[in-house]
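First comes one chain, alone, set out as structure tokens in the form predicted alone.
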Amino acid sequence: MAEKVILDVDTGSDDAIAIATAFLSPDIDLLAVCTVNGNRSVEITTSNTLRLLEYLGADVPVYRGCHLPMVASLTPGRRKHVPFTGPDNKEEDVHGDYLPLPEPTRKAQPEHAVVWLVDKLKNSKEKITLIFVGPLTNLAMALRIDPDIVKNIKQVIIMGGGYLVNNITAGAEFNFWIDPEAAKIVADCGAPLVIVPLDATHAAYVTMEEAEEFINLGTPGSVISGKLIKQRIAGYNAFQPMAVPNAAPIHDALAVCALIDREVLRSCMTVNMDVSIAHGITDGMSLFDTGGRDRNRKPNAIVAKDADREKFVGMMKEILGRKN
């Protein structure tokens, strides 16, 4: 029986993968798409989240959500959304703003996002998986009006973090820097944690041949996938050059093939996962307890630090490759 799942974006080029992977899996009853600022603002992110399911002909509702952090925004100079740059100062093109998709002709949801999750999370009959690729600023605003609602929550498998790789600041993953408070409400909600860290999708990269590969496949998904995968090695060769050229990590996708199969990911350790929420070099980093040095702190998490990127890609081909 297909996982019924809600998945939570900031569409971008990984996040849009992502949503194709949740919607073309027949292993995932894919119950809703929300969105919330990240990548880029919320009016961005949600434009393209209905760019691409219609683009898919997907009849999946969109929920939108908080066009702001928690709290990270309120102190002058904590945070700013500023975008990776390189040497001579011009933005990464592994995203651009609106994916290359038509203008969405359906509207979002009349609810706000973390309405209609306190809602259906309440008054759900079944427990639901929640796989969450950008902030978790929607989760935890839901777990604050109702932290009940844990109860109805099946595991969270969270894009987030990282172990030893991180890339907003020395100690800092993008989608835990953006809004750390969130991720630490998140973190010890009680719920079952799956994280898939920099770590993991670093190591789960997409080569420029592959990307081909996913164009010739010649299916809606495969070929919007596999421009945008070619976007994301051009950003990734021009401002983060990776260990092997012309590949890039597909982020996001990872964390949804992280549910189909769970063999996908490797090296994984149950730890305790905190969040820093301190001002200043630590801000938003994510911290492992691998020793059990704070006995007040149970484990978790369930942290990948590595992944099988033959799997992975071939999961992706299989999925994607799927008509709807």
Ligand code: BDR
Given for the second form:
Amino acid sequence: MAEKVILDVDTGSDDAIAIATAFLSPDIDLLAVCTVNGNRSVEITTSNTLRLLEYLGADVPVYRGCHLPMVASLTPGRRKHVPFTGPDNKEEDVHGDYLPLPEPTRKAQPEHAVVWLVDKLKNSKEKITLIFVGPLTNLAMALRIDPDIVKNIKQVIIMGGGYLVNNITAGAEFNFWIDPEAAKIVADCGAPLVIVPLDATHAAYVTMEEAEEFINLGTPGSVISGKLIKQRIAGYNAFQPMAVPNAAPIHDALAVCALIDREVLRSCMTVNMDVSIAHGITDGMSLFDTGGRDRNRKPNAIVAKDADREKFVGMMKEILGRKN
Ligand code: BDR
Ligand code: CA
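Now that the form predicted alone has been shown, please provide the structure of the form predicted together with the ligand.
Now the complete complex, all chains and molecules, led by this one.
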């Protein structure tokens, strides 16, 4: 039976591919997509999410979420600026502002994502899997409103953090760095966590030739994904070249594939993960206690240090090549 899933995104080029993968996979019953500030303002990430779903002919409700991190933007100098956009945004070419799709005719649902999440999780008769591929603000806010919702969370699959690889500072990954307090609240919430960090997503890079193959599959999901992968590769070539030239990670789609087939993740360790809220140079850094040094913190997460690239690309082709 298909797994019931709530997906939380900051769409975003790789978020868009993650949404398409989740919607088109027969193994996932996509209950709703929640949006958050991150790659762009929540206005833009919500519009992009609606654009993508409408293009796919997907009748999935969208709930607009938080427009700022919990507290990170209150301290002067702690963040360049939030929402994270503008001419000095190195990732600009990786995401762009709006997806290259028509403006949506549908609107987001009237309830706020956090209010809906609390209600949905509180009243659910079964446990629900959450996949979070943006800053964790919405889930942390929901947990602060009602910590009991954790009982109905089957697992949280999170694209975030880095073991040896980071991307926004020397020590931090973008999603955790945007809202470190939210990431820490989720790390400590008690729900089973599966962490898909940059080490895994960078191992599962996609090449320019493969992007072309996606486009040649000719379905709505594969065509938009192939185009967005090309856009990402151009951005990576310009601003953060990969060890393999003409290739880019599709971070958020790997988190979705990790639910569909856990074997796509490799070198998984069960450890305690904590997140630095120390401001300064370690702000938003993920810490993995591989030696079990902190006796007060028990293992709370399965963390992937690697991924099966061939399997990932194969899964993506099979799923995105499907018609709605
Ligand atoms: C994460 O940051 C965002 O730019 C991507 O969408 C992904 O979720 C990678 O660090
Ligand atoms: Ca994202």
